[in-house]
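First comes one chain, alone, set out as structure tokens in the form predicted on its own.
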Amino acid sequence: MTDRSALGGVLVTGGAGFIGSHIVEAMHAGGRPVQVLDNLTTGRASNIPRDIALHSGDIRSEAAIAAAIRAAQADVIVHCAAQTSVERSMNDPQYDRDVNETGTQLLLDAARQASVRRFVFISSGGAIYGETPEPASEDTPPSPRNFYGTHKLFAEERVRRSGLSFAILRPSNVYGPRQRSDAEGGVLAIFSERIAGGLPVEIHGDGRQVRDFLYVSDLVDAVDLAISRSENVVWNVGSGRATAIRDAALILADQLGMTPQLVFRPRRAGDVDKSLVSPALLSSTGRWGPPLALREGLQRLTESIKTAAL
């Protein structure tokens, strides 16, 4: 991780959640201040180092977010905080867009004026992208499938006229401890929670769909890689690998050393069958990489499903 010790403090905007609580992490392992802002509807306190001040707000609120960044003395925005449903997306667009959307352009404005150094927006690369039959460049044109997609894509759109040294990252399918089951891309949370407990897996579709799957701690070293820089950036975070997800269920269950009893369904509206994206342009910094293999991944995933069952 980078040096942080002369650096200022860092917000992070949902914080409390699967991949905020993993970046607060690392920020308070290698010493920066971090403090999280987090309306805790889906995160939850005890995914937070006891020591890191937390601001139970919303960013839909100006007045939370004013606070926020205040108490913070923010230097640096990471913002996590979403509605990441992709199913609650489209039987509540407009309360998808006044989180994703609107909620990002009151952070920006906030940010704008407490005279923020740097904005680091979580994206998504699934979600924006649509079918990629080929890896997804930066270039590729989006094409999301989903309210989700479409929100986020307009709140990049938010952040890159804000006048903010921004830095917008768009992740593929992240996985690893602490992931909500009915998060968006959390289908190896659902999978995990289904075959620890013994019970079956369903499956949409016959299981070749490909997903490119993204262990968290590596979401975590492009955000660190962010926060260096100052130059405007868009990168793809993801392995650049396919993966069929009926053979990650399978790795799961052997891992977790069970026999899963696989369920097919029909297809979802919406599904994509090739969900992957190209992380040449970060890995060519030559401080990124290379990301985590999916089975050194799932061991670390059920390793952490095993204590916490002890």
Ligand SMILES: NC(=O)c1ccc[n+]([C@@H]2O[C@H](COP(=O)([O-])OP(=O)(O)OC[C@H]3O[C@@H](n4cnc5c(N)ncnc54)[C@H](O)[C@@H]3O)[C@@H](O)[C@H]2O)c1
Contents of the next structure:
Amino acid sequence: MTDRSALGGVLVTGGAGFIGSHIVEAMHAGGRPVQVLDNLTTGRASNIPRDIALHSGDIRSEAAIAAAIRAAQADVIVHCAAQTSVERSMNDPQYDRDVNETGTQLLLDAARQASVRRFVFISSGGAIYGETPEPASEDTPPSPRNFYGTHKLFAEERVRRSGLSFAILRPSNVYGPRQRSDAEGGVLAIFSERIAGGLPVEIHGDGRQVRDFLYVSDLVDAVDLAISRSENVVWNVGSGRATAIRDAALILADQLGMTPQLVFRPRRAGDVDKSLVSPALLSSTGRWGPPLALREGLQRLTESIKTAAL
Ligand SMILES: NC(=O)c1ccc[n+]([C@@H]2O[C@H](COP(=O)([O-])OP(=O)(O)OC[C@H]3O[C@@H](n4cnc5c(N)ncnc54)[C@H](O)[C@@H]3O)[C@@H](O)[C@H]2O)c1
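Please show me the structure of the same protein in the form predicted in complex with this ligand, now that we have looked at it in the form predicted on its own.
What follows is the entire complex, opening with the chain shown before.
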């Protein structure tokens, strides 16, 4: 972890959500002043330590943003707040754009006004690259398949043009404790919830479609590194390893000590066969990785499920 002593405050937007709360927790544990701006649509106040200031507000509100930046005395903004449901982005593209693109622009404007030193944007590798026969590098032409991915891409462009010092992180499928089963990349959250509850697991297609699963602490480490840098960077953050979703379900069931009931359904329109990102550029810094093996990450996830059930 970076030496925090010389550093100012961090504002984490979406800090009450799955990924944001892990970032907040790590900052807090490292002694860095951190505050949260979140409208609690999918986030929960209980996801963050009680002594962390939570500004209940919307990134579509200039006033809410300005107040949170001021209160946090933000030197750094880590922007995680987003509309994260692919399905909702297709049903209501305007809402997705308002939050994911326009909200990002409002945040950038306020950050510039407040002379924020570093802006870290959590984009999405899974959503912007589309089908990836080979693991995508940062130079792979984006090919989003839904409005969520399109607006993430537009938001990236706004970050690039902001004039701020920035890092754009493109995570693959992130998993870990506190993930909701109804958001982007939530397949392992759904599987674990169903398997632990003794319920059948629905798989769309034959289950051989592969994903690049990344344990949440590896993303937190990338955020930490991104904050410590001053140059503008775009980094894929993934394991670079392909796992068939059916295999992931079987490992999970094994670790939970359950017999899985897999139910195969027709494939959904727009689903990709392979979604993989290469973290080679990030790894080449020599300060990140190797990412946690899937079995070990799932072990940590199942431990947290078992503890919660006690
Ligand atoms: N989970 C993944 O696999 C994954 C993969 C790639 C990228 N991402 C990105 O990571 C970030 C965090 O995602 P997550 O999985 O933790 O989802 P999440 O839904 O748990 O977190 C999003 C947070 O943003 C908050 N939020 C939503 N709209 C808001 C608004 N208008 N104003 C203020 N707060 C708002 C929510 O309440 C929630 O706390 C998102 O930007 C997402 O696009 C996630």
